[in-house]
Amino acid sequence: MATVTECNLAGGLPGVIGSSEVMQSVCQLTRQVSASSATVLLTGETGTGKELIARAIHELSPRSSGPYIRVNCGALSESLLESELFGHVKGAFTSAHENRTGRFEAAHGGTIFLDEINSVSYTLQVKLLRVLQEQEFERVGDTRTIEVDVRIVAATNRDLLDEIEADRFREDLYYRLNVLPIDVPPLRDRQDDISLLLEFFAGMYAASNQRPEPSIPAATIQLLQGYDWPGNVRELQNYVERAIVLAPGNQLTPDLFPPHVVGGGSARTTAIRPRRGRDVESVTRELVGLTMQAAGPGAENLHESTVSRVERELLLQVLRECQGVQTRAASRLGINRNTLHKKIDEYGLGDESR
């Protein structure tokens, strides 16, 4: 069974799985980041790594010996928040029973993780607009200022262009966080790295539940390559613990993945999703085409508004699946920002999208 070591075949980064060829390229790219003290942000879909990548950056970094703090910023709610990242004084509010170190403070010298940056409220963005650049600031309920060295790694999986768009990200902490950016590809781009990712969790599951090391039949690798993954490699990792528990020998076989995955089930919904390289009209007018085949002569007449309410759909669900980020589905769909914008604005999307 391969360990961590043997299965990180992506730029040798500590605890990252992948030998696609679009993992190499980020792998080259955090490397070359890492030496750096610049901000990097971290964007991607829920479950692609990046924390992962963003405990790379400060692991291969000169401040690897300094602390490394991680913030989920979408836990919290602003004022916690606020306390949590720049800490109090005893008094600030009721239950301020004494003074508290905030993690900016407690990650100087190191590197401070941000995740969830699209959730931190306007207000408290301003705050950090100034750490980013004066890297200084004041607890919570003092005058006190206090500077650190702090290398910041944010992470988000919104578009920050379209939270900008509605007025829910200050523009220009925008552009001091997007100094370095990487982008983590979701696992549906990187498919050949299933089979390595399957290995590794089933070994450490394996061991954690004091199971025999299982093999992997080539038919299960198949037919998890065909998934979509939605949930990205958490989902992976999930299915595959569940697989271990259930498995009655050593063997991880089709059967052991939820119907859904495998495809053996009704409840499997599959999207009507573009290929690489096919714009959204094109597909549209093709599953059109098939429509009027199937409906005969005297069809014609339909044709254009068929288009549209095809379209419509088709549109709709890519915005769904991207969680209304509009440069995602644009990219998905094969068609600029603009032309986006345009359609949901002459279909009336804005609200159903998100």
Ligand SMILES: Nc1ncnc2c1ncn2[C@@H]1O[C@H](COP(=O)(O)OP(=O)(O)OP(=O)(O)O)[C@@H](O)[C@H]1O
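Take the two forms, superpose them, and find the largest set of C-alpha atoms that agree within 1.5 Å; that set is the rigid core. Numbering follows the first chain given and starts at 1. None of the values given here were measured: they were computed from a predicted structure. What changes on going to the form predicted together with the named molecule:
- With the core held fixed between these two forms, T46 has its Cα displaced by under 2 Å.
- A movement of the C-alpha atom of T339 reaching 2 angstroms or beyond is seen between these two forms when the two forms are aligned on their rigid core.
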Given for the second form:
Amino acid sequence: MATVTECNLAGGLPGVIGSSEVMQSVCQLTRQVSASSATVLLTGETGTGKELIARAIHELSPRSSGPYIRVNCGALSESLLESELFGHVKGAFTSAHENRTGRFEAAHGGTIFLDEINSVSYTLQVKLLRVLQEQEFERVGDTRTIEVDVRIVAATNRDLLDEIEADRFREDLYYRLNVLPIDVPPLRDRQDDISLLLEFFAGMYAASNQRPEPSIPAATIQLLQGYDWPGNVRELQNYVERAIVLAPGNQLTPDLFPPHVVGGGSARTTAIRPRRGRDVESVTRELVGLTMQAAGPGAENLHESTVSRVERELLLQVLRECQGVQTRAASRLGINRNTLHKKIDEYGLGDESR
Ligand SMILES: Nc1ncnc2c1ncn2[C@@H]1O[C@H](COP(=O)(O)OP(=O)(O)OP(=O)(O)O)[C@@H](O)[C@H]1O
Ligand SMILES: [Mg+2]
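Switch over from the form predicted alone to the form predicted together with the named molecule, please.
Following is the full complex, with the preceding chain placed first.
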């Protein structure tokens, strides 16, 4: 088996495992952009390693001795995020008992990583645009302008062009952010990396569980290479941890991984296995029967709960087929984009569909 290489091949990055051609290009591009102070926009599905790349950009840059500050823009409400990013002065709002320095000031001389930039409200996007353009801002409740020297790296796991189309993201901010775009490819497009990642995580979790490093049979690697990894490297990492904990001996055999990963089929639809030659009616009958069974005999609103389960699955499958691009999914479904958008929110499909 290949030995773990921290992508230290041509253009490799510390901490980033992978030797596939696509990852080598990502690593090389990352190295190139690190040298400058220009804004980087990281795109890619959930769990592909955007945060790892953001940190590598800082560590390889001339600012590496300065601070590296990460802000998860999706985790805070609009007003909290504003004061987190820009700081506030005492009395700016009811709970502002003291002056507070924001994260932009804290990142002075270093890098700020704005994770989930797509979640920033439209109003706050205006303020961000100004920092990007002028490197200046005011604390909340203050008139004094503060100048900072900060390198901005932003990440999104939503397609910002879709967000612009839906009037949720400003086009001018997008162009300011998209100076140096890096797209981190999904794991299904870099199957060559699976054995290196497996070996890396197996070693890591064996050590933390005080177990000897396990051997990985070729059959395990082959089966894992056939799975489509919607949760990408994070998903693989979690399954390896679980396999290490459950392994009775020191071999990571395929049965230590969930059946939907090594045995085909999807995580949610293992109840119905499509068989060749079955007609749509009989499959539908079975699907409705199973959905009704799952709802339970005393379920209220049987119509609503059954239809919505089926609708949810349909949307999920089409969104995946269209790689989460909502415009394409809406047209494939023959529904309007706004309707699709409402349904995605309603069914909480935001993360799963990508
Ligand atoms: N190439 C890689 N080598 C080693 N570990 C990796 C690699 N890519 C991702 N990981 C690991 O997988 C996990 C998920 O990575 P990360 O948090 O960077 O993903 P992300 O793209 O930021 O996801 P999200 O969009 O959900 O925030 C982390 O534990 C990270 O260390
Ligand atoms: Mg992340």
